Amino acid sequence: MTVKDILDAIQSPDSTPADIAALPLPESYRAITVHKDETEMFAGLETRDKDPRKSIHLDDVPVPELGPGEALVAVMASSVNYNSVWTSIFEPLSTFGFLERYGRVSDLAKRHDLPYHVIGSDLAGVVLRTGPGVNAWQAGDEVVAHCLSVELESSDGHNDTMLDPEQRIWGFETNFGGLAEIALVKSNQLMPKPDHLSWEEAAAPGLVNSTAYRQLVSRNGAGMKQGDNVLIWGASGGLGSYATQFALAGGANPICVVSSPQKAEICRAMGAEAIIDRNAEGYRFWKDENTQDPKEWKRFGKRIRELTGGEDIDIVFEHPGRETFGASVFVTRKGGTITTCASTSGYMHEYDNRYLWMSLKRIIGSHFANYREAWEANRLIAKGRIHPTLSKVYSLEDTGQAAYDVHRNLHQGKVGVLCLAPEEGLGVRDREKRAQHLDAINRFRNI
């Protein structure tokens, strides 16, 4: 048996779950990989000059054993996010280490420490196998699963399973992540495929939407309302773009902050309205490399009230970190929230606290979402309330390229990585309800 017959057998229209179930497992199969012995590659480099296409490794790799609770998927499409880049160039931290400690868990956790990880927490597929204890998923179920792994015996994680002990972002801190042709997954990770989503398209969001989701929805978020004023960073990015589009359809005014006019166009395609391009404006939030300037922030604030009609920032989506933060803390009016999920910019974040404690502003820290975030995420991308954002495919031979293009930002939204599917735009179940998103699908393909 090879992976090619499981394409076959997917690809068959008079394949049934059964078939599915008796197929059997490959040895082996293909997976993208970085390698514990090349961690030091990029000594000495500056963090912009550590090139994933040379870390990133396609590995012909054993298939690993099912536990219980778990399920095998093989994978159609995946996606690049950030999480990929940092795993390819090493940093904060090599995670071999977050692979170390899982495999002092439990003997079936020893399954993850390998001298090679096995990245992505992206997929959407078709279930090949689940096991013992199993019982709401089965072989040939089309799905998308979410990057939450928790293990639940502490009680610690049972009123919000990111507050879990042992919580881990599958396929960045565990192992048998989504970009490759079989993942390895818990069964409380599996969601149901967008039946109106190719392959590719249905595997872009979850990461990133269910992180915008909680950060910005949830009530373990900033609980937005209608007519709230989000400021939403990187607007048109894989998180802006998701946290642009819940701020629309929950009633709020996004203001959007982008980088070009490009990005302010694929804002404008959303829906936004009020756009601010902070090159275009000059903004320069920090005088050197340790003197933030005052003066920036009141500049910026104030173009934020043109915008608004006087009214200052319930809400800002926050995830550059470093470089803005100390602006995001200054714009937010008394009582407002500041939310952040990232620091992609630089994790030691400097702010004036005399604007947060006198005006009694709060900021919450935010990381990914639990499984109910996540299935609330996912069903109104399947409801066609929220769309993909997806921009560009790439084969799996080619996704060190991709994850280069993420790591230098020259892509818009999310970037796509085709894994057993042996082209775009398989998949679709409802065309139907294709047909009238279609537009929104393809938006940022468009511009």
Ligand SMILES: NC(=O)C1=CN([C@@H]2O[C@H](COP(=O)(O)OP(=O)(O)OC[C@H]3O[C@@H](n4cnc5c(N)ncnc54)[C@H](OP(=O)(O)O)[C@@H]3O)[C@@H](O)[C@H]2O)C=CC1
Second form
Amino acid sequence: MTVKDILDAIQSPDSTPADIAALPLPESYRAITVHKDETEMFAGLETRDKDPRKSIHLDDVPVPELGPGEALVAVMASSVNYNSVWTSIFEPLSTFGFLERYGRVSDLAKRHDLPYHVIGSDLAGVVLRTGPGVNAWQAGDEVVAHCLSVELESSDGHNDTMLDPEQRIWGFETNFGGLAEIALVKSNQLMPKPDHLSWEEAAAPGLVNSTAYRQLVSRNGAGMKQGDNVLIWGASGGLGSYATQFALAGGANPICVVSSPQKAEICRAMGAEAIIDRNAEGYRFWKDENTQDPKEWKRFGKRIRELTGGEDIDIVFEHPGRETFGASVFVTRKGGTITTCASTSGYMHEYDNRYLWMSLKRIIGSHFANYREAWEANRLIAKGRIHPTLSKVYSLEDTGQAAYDVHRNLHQGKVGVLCLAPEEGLGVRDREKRAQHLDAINRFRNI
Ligand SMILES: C/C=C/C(=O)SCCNC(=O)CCNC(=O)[C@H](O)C(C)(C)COP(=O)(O)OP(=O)(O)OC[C@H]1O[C@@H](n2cnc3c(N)ncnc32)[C@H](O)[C@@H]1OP(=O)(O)O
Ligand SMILES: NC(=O)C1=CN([C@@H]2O[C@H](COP(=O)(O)OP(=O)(O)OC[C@H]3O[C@@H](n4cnc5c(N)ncnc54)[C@H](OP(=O)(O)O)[C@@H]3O)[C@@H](O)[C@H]2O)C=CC1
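Show the form predicted in complex with this ligand, please, the one above being the form predicted alone.
In what comes next, the whole complex appears, and the chain from above leads the way.
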């Protein structure tokens, strides 16, 4: 039995779920990995000079043993997330430390602690096998997977599973991720694949869509409401392209920050009107490495007021971090919220706290999403209310280049990867629904 036989069975119109369940598993599969003995390969280089094409490998690896509550999924397509860029440049930490720590949790978790790390935190595919205790999903189900992995043995996670002390991001802090032909997930990561999308379109939103939903919409995040002015950094990027859609769909007013006329055009096409090209307008929030320039915060705030008719920002959707955080805190209105999920440009932030406390602003830390939030975000995709922002699709072999593009900010929206799917466009089940949303689905393609 080979992976090719699995693909043939998935693609055959005559295959039944029982046929898929009866397929013997192959011994190995092709997977995108980083190697433990290479974690020092970029030592001494600047972050931007660390090249994912050098550290990312395509290897044949053994199929992991299936445990209770788990599923093995044949991955048709995946997508590149920035967490895979971090993994591939071994910043801010090597992810092998996460695997070692997970390996100490239990005998079953020991499987994850290997000298290679199969990365990737998105997938669309077909369930091949389920472990003991899994009743909600069967072999043959067409699924997407969100990337929250939890143990839930402690009471801490039972109000909000993101608060589980053993909360991990699958394919980043666990092994056997989605940039591969087969992936191992917990069954409570599974969600139905939106039936009007191809495999690669369905695999694109997962991680960033769920994150943007919690960070902006959920009561665990900013709890956005109608009419809110929402400042969205990187508004045509991975997270931002979903935050912009949530703001528009929720009756808020996105103020989109981008770095080129082309990206501004994408935001306009999504329906945004207030757009700031940070490059064209030349904001320099830092005079030098250690000194911010409040005059630039003020110039930025003035520009926002021009675009909003004099209003300030209710919610900042933050993720660039060090470079923008001081400006983000400054431009938020009295009582407003800065919600942050990342620090792409540096995690040691600096802001003027007087503007925070005197104006009763709040900073909210947000990280991925719980199952319910991921489910609600996926439901909006399935209903055609929010659309994938897939721009370009790479083969599994070219994942290194795909990660390089994301690292160097050469991409738009999301970058997809074909795993088992032999070509783009496969897997669409509801053509009528697709036809209704075709322009929106293709908005980011090939730009
Ligand atoms: C969905 C997609 C998401 C993304 O893309 S997010 C972006 C990518 N992700 C990242 O960049 C994050 C990567 N992660 C990290 O950088 C690290 O993961 C953290 C900085 C978040 C945590 O660092 P660590 O070293 O793993 O853990 P510690 O909590 O700092 O523990 C170290 C020691 O410090 C002790 N400690 C923790 N809190 C306290 C406290 N409040 N008082 C005293 N000690 C404390 C611990 O116990 C432990 O100790 P002992 O080393 O002896 O085991
Ligand atoms: N905690 C969590 O759950 C999650 C965290 N993340 C993290 O969020 C970050 C962004 O992820 P994602 O949106 O997928 O990445 P992308 O690279 O797809 O998009 C980020 C956008 O941010 C903008 N940007 C980058 N650097 C700066 C800067 N210095 N100043 C202003 N804008 C900047 C760019 O847009 P432009 O050039 O047009 O301005 C870029 O397109 C990453 O660090 C990632 O690890 C992502 C998902 C989940």
